[in-house]
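For reference, the chain that follows is the form predicted alone, supplied as structure tokens.
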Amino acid sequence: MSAYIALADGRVVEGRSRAPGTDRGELVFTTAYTGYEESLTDPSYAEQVLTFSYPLIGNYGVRSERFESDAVTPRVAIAREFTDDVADWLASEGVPAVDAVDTRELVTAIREQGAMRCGVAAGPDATPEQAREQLDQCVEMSDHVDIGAQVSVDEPQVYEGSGPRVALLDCGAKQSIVDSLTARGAEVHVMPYDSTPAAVAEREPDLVFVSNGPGDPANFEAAGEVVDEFAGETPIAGICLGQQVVARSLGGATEKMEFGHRGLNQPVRDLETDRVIMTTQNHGYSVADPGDLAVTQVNVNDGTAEGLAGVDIDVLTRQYHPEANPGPHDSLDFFDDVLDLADCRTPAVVSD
């Protein structure tokens, strides 16, 4: 069965349909060669079309215990070759899948022109015109103003623990973040992305944690209001989108990257120790101005901010994913550091 990918630059790329359907999104790529189950269930890929640069996806099957959420979140998946296990999984989830594509061509287009809108049509009756129709309906990532509602919990969820109480604002949180906190004894209250400061205060948190998530951090205003209210009173942490939200709330600014950072091999340098670690990343926006915070870590390749800290107000954030599964695990001590902050402070009281 045929498949067609209509790109915003006017090209239409032909491939093979492995799971039928039509859809659209921002075309991005990941360099990860393992962890395809984690990538395909990462909520940060909402409203995107995920291209794998590694040529064979599915060589160790599909196991639900590796999932980061309960659904496949990219709108479409593309690879040079999908195994039957992955293709059948994507079909069962209703997610179009395309392979037999020269993914080098797609990756090169993204590297040279930036992440771009695209439309996809796959299946026995697919046509290039259908793919172009999907492209015409595709909007920019910053225009997905309600994207948080797609990936967040509707009601608070509590994971019991005997340690510090963490209010985790779920802007699209990976399950591995919750697991990393609970493994250290934390009591984790997963809160909807649009929770009010008063709702968070009712949980009497020792730590406010803003999660990863998809899209433009400017569209997560409620999470920013929580940061504003608790900053200086309760320790605050953030990962990925969470770093961006925290920075914006504390006088900083963010910007759209040309093609983002996505993969398992992003080198990060700590400015205090001069140590370089390898990290997993998945984001299309970055912190352009840290505001009241200090940049503590930078990306070796392009110098973008990878870590921020506010010593006087107990703020610690990372742009990359310290909880990364299947790895690397160079930065797991981040969770120890933020929980140490929580042990040193008393919860804030926020009035209505």
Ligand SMILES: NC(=O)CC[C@H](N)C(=O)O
Given for the second form:
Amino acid sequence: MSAYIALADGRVVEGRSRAPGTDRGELVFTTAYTGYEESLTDPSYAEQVLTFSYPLIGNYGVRSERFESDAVTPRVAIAREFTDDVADWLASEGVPAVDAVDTRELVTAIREQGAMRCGVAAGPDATPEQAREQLDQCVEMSDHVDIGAQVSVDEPQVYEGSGPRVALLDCGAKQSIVDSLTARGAEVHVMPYDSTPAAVAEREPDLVFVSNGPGDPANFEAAGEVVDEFAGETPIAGICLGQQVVARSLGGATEKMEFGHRGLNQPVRDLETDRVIMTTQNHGYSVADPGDLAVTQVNVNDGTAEGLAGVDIDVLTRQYHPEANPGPHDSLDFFDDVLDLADCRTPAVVSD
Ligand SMILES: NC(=O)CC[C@H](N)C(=O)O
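Complement to the form predicted alone: the form predicted together with this ligand:
Next comes the full complex, and the chain you just saw is listed first.
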């Protein structure tokens, strides 16, 4: 069974269909060599076509305990080789999968030209024309203005705890962010991404936390309004899209990166301690201007802002994923730090 990937640069790359279907999205790559279940269920990958640069994906099976959400979130998955476990899982979820592709060619194209639109057709009757038709219908990431609605809860969900009460604005939150907070005793109220400041205030939070999420942070204005309303009154935290939303709301700006950071070994330097930690990352936008916030951590490779902190107010954000699923685990203390900001309730005792 054949498969075709039509790139925005005019190329059509041929591969083998491992799960049939036609679809489209922004072509990106991750260098992660493990954690494929986590990546394939991370809501931040909505509307993207995910290429794994590591050549064999699926060598330790598929277990739902490792999923970050209920759904497979990228629109299409591509690898040099998928095991049957992964291919069968993607087929059962209706997500097209393509392997037997020279992923080095795709990665090089993305590195040289940036993350780009693509269309995919896979299956017994797939044709290059179908892939090109998908490409024609593919819009730029920033045009997915309602992307938050795809990935957020519809109604608030409460996880009980005896520690600080966290209002987590769910812009596409990974389950391991919720788990990292509840493991430390926090009471977590997962709130829809478009909650109003009044709806958040009703929860009487000790900490307002903006989650990770897909697409352009400019399309998460409601979360920015919540930050604007609570900043200076209640501590604020953010991860990845959350950092971007918080920065935008507090006078800063974001920009689209050329091909982003996606992988498990991105080095980050803390400017105060000079310590370098290895981090897991998945983002295509970055904070170009921190506004009223101070940059406290930077990416060692390209100098982009990896951590921000309030100067006079309690704000702490990370561009990488401190919940570190599947790892490396250098960054878990972020959760202790943000809960310390909110320590007006019973102290949390549990650690990872
Ligand atoms: N993991 C995330 O939260 C990603 C944030 C944002 N969608 C970006 O690509 O930059």
